[in-house]
Structures are given as C-alpha cells and as structure tokens.
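As structure tokens, one chain now follows by itself in the form predicted on its own.
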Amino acid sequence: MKVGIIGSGGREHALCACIKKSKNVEKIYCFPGNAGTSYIAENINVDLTNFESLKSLIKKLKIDTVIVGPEKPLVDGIVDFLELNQIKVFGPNKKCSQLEGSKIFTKNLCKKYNIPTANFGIFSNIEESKIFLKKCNFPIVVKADGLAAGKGVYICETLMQSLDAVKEIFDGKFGKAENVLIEEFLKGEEMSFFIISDGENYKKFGTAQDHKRVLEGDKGKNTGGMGAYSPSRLESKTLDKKILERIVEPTLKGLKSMNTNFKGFLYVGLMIVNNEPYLIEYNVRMGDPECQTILPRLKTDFADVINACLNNKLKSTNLEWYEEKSICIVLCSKGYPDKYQNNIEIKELENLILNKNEFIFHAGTKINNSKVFSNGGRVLNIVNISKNLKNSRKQIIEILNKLNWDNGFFRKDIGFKIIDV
C-alpha cells in the first residue's frame, strides 16, 4: 500500500513514523514533509492550496490512501475535492471541519444541543464588544473566529487587555474578521481528549495534557504547544463517560442532522471544573504536540486503523495501547511565538544516539546539502516513553542539553502538575 501524508509539522512526522511500522505499507510520500520525514518517506514540495496539482501527483504516484494532517486544507475542503476525484482520504469533510474553522459555528452547535461550554457572546464590531466587556467580570476570554494556528485566544485580566485583543482581531491579525467571540473564563484544568470515527462509529483515541503557554509555570503568551504528556492525569472511566455522552455524542448527532458524518480524528479540547467537562474548542485533526505523545503508545497497526475507518469497519477494530506513559518536550526557536530566525543549522542532531523508547519528531526543519536547518517556531519534538514520567522528562532534557542548539529554548517543566519535583 502507498500512503500520502499532507503536512509538514511534528504531527505529520509522528503520523509518518507510525504508518512506517505497518507491514502493509510499502511507500510513504509526504506533501511537503520536513527534514525528519525525508529519512523515512519521500518528500514532495507542493502548494497545499493547489488541490488540482496535489490530485495530479497523488494519481501519478498511484497513492492508495491520503491522510490529512493540518487543519487548513481540511477547512478549505481538501477531503471533498479528493473524494470527488475517487481518491481515498482520511479526514473530515468541509462541513464537519467548521467545528475548527469557525468557533462561532461550534458555539451555536453547543447551544442547540445543550453541550456544556462557557457562556459566550458574538460581536461584529469593536463598539458592540466594548459595551459588552464593560459589563463583564474578569478574567475574560477573547477569541478570533477562524483558524489562528493555536494563537487566536486571549485570556484578558483587564478591560484594557480585552479591548486590545478585540482590536487586534478586527484589525486582521489572524485574517479578515467579521466576528469576535467573547466568553467567560472557566477556572479548572485543561484536557485533550481524542476520538477516531469512520462516519458511523467512533472509538476513544487517547488523552493528553498540552502546555500552551510559552513560559514555565504556564505563564506568558499562547503558543501552538510547548509540550505534552499522555495519558492525562485527569482521565477516568467516570469522566470519559461524561465527555462522550454530554459532548462527543451530541456533536456527532448535530452533524448528522446537517446531513453529514464526521470521519477522521476529533480533538476535544476541554476544561475540567470539579470533575465536570466543559468544551473549550474542537480541532478536526490530531493535536500537535499531543499526536507525538499518543501515537507511540499505539500497539495496533496504525495503517489497519486508517483502513478500517475508510471502509466503515472501525466497530470491529480493536485498539490496543502500551501501558507506558509518554511525554514530549518541544524545542523552539528563540523569540517564538513572536519574531524568530529561520535557517539556523542544528549541528549535533546526527550525533545523538537514542534508546528504543526515545523519539525525535521534526517540526520546523528542512534539509539543505545533507544538513538540517530550522524552518519554523517549533523545531523539534523529543519524546520518551516509560512507566515513570519524571525519569522520561529528565532523559529528554539530557538529550536537549547534548544537542545544545544555541538558537533554541524549551520548557523544563512539562508535566509539572503530575510530576513531583
């Protein structure tokens, strides 16, 4: 079987590595991939907004199955387009992808189906927002409606901060904005909860806790994710039942009422308040860096799982997991999530010797003359699997210290809520 993976981040390298282990996969292509994927697949540089060009390549290379990693092609309708051209593709269609593409779409779905979420208001201009914010208790959360690479969320402590956030959104920081979403701040603990669905049936696909803030102690600006561990310390059978019955199933039912079915990975971003789950957001794909922590724990052949979804046979597929826990620390370019330099060589990478329970998933990297250079804000993901998260984190930090990349920084406290210092 030939597999094509769309995307270029750490998530896509993890997908690629997991697919590579399958005995049924003979060749993997990555569109466009990164330095890491180039060692285990064939990278092909292609404009992901040019669906025609992508389709021609897939057909020319006789790719059997396509897996879509990032959100933008999904929201733009890549799945609908490829399916229309008789290409098997794993991921949700354009209508379902509105769950991530429009926070307002999701909030309205929550309202209609009584899905627990923070109270909210939707506003179409700065003045309306200002009138509402003057009546609010702080902190408050201000969100851009569309895709914002994980950075379009502001937690505001004061009226001035919230007005600045609204202004930035309407001024186009995350693209053209017709609306802004303002919602109450929920005080609790975040949890990333995943399912996989074939359009008819679904199965739970692991949990994790992401660390979004750039600084240790969960302080500083929001990022795409500085690290994660899996499973989440909050996971329990009781909580799982609440999440599935109160949030996941009403959402899938709501989509069916719109004459569509969700197929692919669904990331359920939650705030757990006194053991009660509230939906913060949906992502219509695996999270990043959660994917890098969850997939190495999967014992079942990943290619078989994808095929089962494409053939509506997920119900009869048994998902097995390794008992070990997993932790990931992200190495970032200095200056991230603001301004940073690209094209900085990562010199010691090839000299690192990894144990079988250790993985490096590339994110923002590229190869030039057999050398690896940075090509983004989040550069490498170092992952360790063991029964002891404290030891795993220590070993990852040792790897990062050996790498000693001058242009990089990372958080040393990933998993601090579960790891005793």
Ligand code: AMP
The other form holds:
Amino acid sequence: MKVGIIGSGGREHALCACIKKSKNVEKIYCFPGNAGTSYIAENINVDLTNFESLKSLIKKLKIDTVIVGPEKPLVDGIVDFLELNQIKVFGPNKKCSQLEGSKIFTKNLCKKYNIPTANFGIFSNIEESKIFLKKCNFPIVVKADGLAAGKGVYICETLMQSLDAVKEIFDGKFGKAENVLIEEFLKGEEMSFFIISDGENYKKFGTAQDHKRVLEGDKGKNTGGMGAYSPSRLESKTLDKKILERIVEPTLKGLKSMNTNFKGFLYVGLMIVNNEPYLIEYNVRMGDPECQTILPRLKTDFADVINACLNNKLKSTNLEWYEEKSICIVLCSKGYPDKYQNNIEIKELENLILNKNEFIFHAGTKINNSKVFSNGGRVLNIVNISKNLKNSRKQIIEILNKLNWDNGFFRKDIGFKIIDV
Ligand code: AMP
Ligand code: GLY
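For comparison with the form predicted on its own, would you give the structure of this protein in the form predicted in complex with adenosine monophosphate (AMP)?
After this comes the whole thing, all chains and molecules, with the earlier chain placed first.
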C-alpha cells in the first residue's frame, strides 16, 4: 500500500519511520516532510492550505491512505474534504477537531457532561473580563479561544498581567477574538494521555510526560516541547480508569450526540491534582515530542492499526507494546522559542552511528546537496529506548555531544522528576 503523511515535524518523521516498518507498505510520500523523511519517503513540496492541489497529487500518486499529523489542516477540515473525494484518511473531521480548534467548544462540552476541568468563565469584551478578574484569586489563566500555535495561554500572577493578556487577545494577537476564556489555575502535575479511535471503539495509545518550558527545572518560556519520556510516571490502572470514564468516554458520547464520531488520535492533556485527573486541553492529533517517544514502543504493525481504524475494526485489533521506556531530548536552535537563525548546517549528523535502541527524528531540517541544514526552532529529536531511563538519557546526551552543533541547545534534565541525578 502507498501511504501519504501530511506534516513536516518530528512527529511526522516518527509516524513515517513507524509505518515504514509495516510489511504491507511499499511507498511513503510526505507532504512536505523534512530532511529526515527524505531518507525513507518521497517528500513532496505542497501548500497545505491548498486542499485542491493536495487532492490532485494524492490521486495522481495513487496513494491509498493518508495520515494527517498537525492540527491546522484538521481544524480546517482536510479530512471532510479528502473523504468527499473518496480518499481514505486517518484523522478527525472538522466538527470533532473543534476539540482543539476551540477551547470554548471543549469547555462547554465539559460543562454539559460534567467532565472535570478547571472552573472557567467566558467573556465577550474587556469590561466584563475586568469586572470578573478584579474578584479573582491569582494566579489565573487567560486563554485565546482558537489555535494559537501553543502561544494563546497566559498564566497570570497579577491583575495587571491578566488585564494585559485580555487586551492582547481582544486586540487580535491570535486572530479576531469574539471571546476570551478565563480559568482557575490548577496546581498539579501534567500528563499527556493518548487514545486512538475508529469512530466506534477506542483504545489507549500510551502516555508521556512532556517538558514544555525552555529552561532546565521547568523554568522560562513555554515551547512546543523540549523533550518527553514515556510512559508517564503517573500512569496507573486506577488513574486510567478515572481518565477514561470521567473524561474520554463522556467526550466521545458528547460528539456522538452531535451526530459525529471521532476517528484518529486524541491527545488528552491533563493536570493530575491529588490523583484526580482534570482536563486542561484536547489536541486532535499525536503530541510532539510525545509521539517520538510512544511510537518506537509500539510492537503491533502500525499500518495494520491505521487500516483497522479506517475499516471500523479497532475493537478486534490487539495493540502490543514493548516494555522498555523511552525518552526524547529535543535539539533546538539557539534563541528558540523567540528569534533564531535558520539554514545552519548540521555537519556531524552523517557521522553518527546509532544503536538499535536509538533513533533520530528530524523536525526543522531540510536537505540540500546531501547536506542537512536547520529549518526551524526545534531541529532534531534524539530518542533512546531501554529499561533504564537514566542510562538512556546519558546516551542521548553523548550523541548530542558528538553532534556538537554550534547553533543548538537542549535541556539536559528531561525526565528530572523520575530520574535522580
Ligand atoms: P494549553 O495550550 O492549553 O496546553 O496550555 C499551555 C500550558 O499552560 C499547559 O501545558 C499548562 O502547563 C498550562 N495551563 C493551561 N491551563 C492551565 C490551568 N488551568 N492551570 C494550570 N496550568 C495551565
Ligand atoms: N507536546 C505538546 C503538543 O504536542 O501540543
């Protein structure tokens, strides 16, 4: 079978590498992919907002199945569009993608189905927000409703900060804003919990712990993710049961009552407070870098899993996982998440020799005359799988030291809550 993967990050390289191992996959195309995917797939440069030209390419190349990696095309309705054109595609439709595309949609769903989440209010102008904020305890969280590439969330310590946040949102920093979401600050530990669903049935698809802050010790600005390990140290049967019964199932039921079904990966972003799960956010895709830690642990043929989902047969598909744990450190361009330089060659990459339990998934890279150059803030993901996370992390750092990329930096403390120094 021929597979098309949409996206160009570390998550998509991991999806690509995992499906490449499948016995029935003869060819993979990445739209547009990165330097890493170009070694195992054919990269096709295309504007992802142009659904028509994407569809024509998919038809011309006779691609059997498309997997969508990032949220933007999902929220924009790529699944509905491709399905309308008789193309098999794995990912949620536009209606379901509102779970990520509109924080207010999700909050209202939580309210209707009694799903545990931070208490919240929705306000349609600065004045109303101000009256409310003046009565609040701090810290408080102010959020823009729509997609904001991970930037529309403000954790505010003071009234002044929260008023600034509200103003920025209504001033249109993240696009035209009709509402702002203000919610209670939850103090606990975050956990990324994943399910895969065929629209009728779902299965758990692993857990991970992301490290979103740019500096060691979880300090500094928020980023897309500086590293992760899987499974999360919080994972347990009791907690799984609470998450599935109180959060996932009512959500899927809620979508059904809107006459739709969730098909794809669902990323449940949680805050665990005294062993109780609260929903912080939904993403309608795999996490990045969580995906890079979860997929290498999957034993079952990945293409079989995707096909089972596309044929409503997930129920009878057994998902098997390797027992080893995995950890990923992200190599970033200096300056990220603010300004950074692109087009810097990563010279030592071709000299690295990896063991069987080590993987490099490219993110912001591109290839030019067989040389690899940086092309983004998050550049490479180094992953190691073993029974011992401390050892794994040490080996990743050795690889990063060998790489010795002048323009890069990374966090040496990924997994610090579970690995003693
Ligand atoms: P989000 O984009 O919703 O994932 O928010 C980005 C980050 O902000 C999350 O990963 C959390 O670390 C933090 N955050 C969001 N909402 C809350 C909340 N209600 N309480 C505490 N932290 C939050
Ligand atoms: N790792 C965070 C995200 O994928 O949104």
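Superpose the two forms; the largest set of C-alphas matching within 1.5 Å is the rigid core. Numbering follows the first chain given and starts at 1. All of these numbers come straight from a predicted model, not from anything done at the bench.
Superposing on the rigid core, I want to see if residue 129 changes position between these two forms - specifically a Cα shift of 2 Å or more.
Yes, shifts by 2 Å or more.
With both forms fit on the core, is the shift of the CA atom of residue 348 between these two forms 2 Å or larger?
No.
Is it true that residue 175 shifts between these two forms by 2 Å or more at the Cα, once the core is aligned?
For residue 175, whose C-alpha is compared between these two forms after core superposition, the shift is 2 Å or more.
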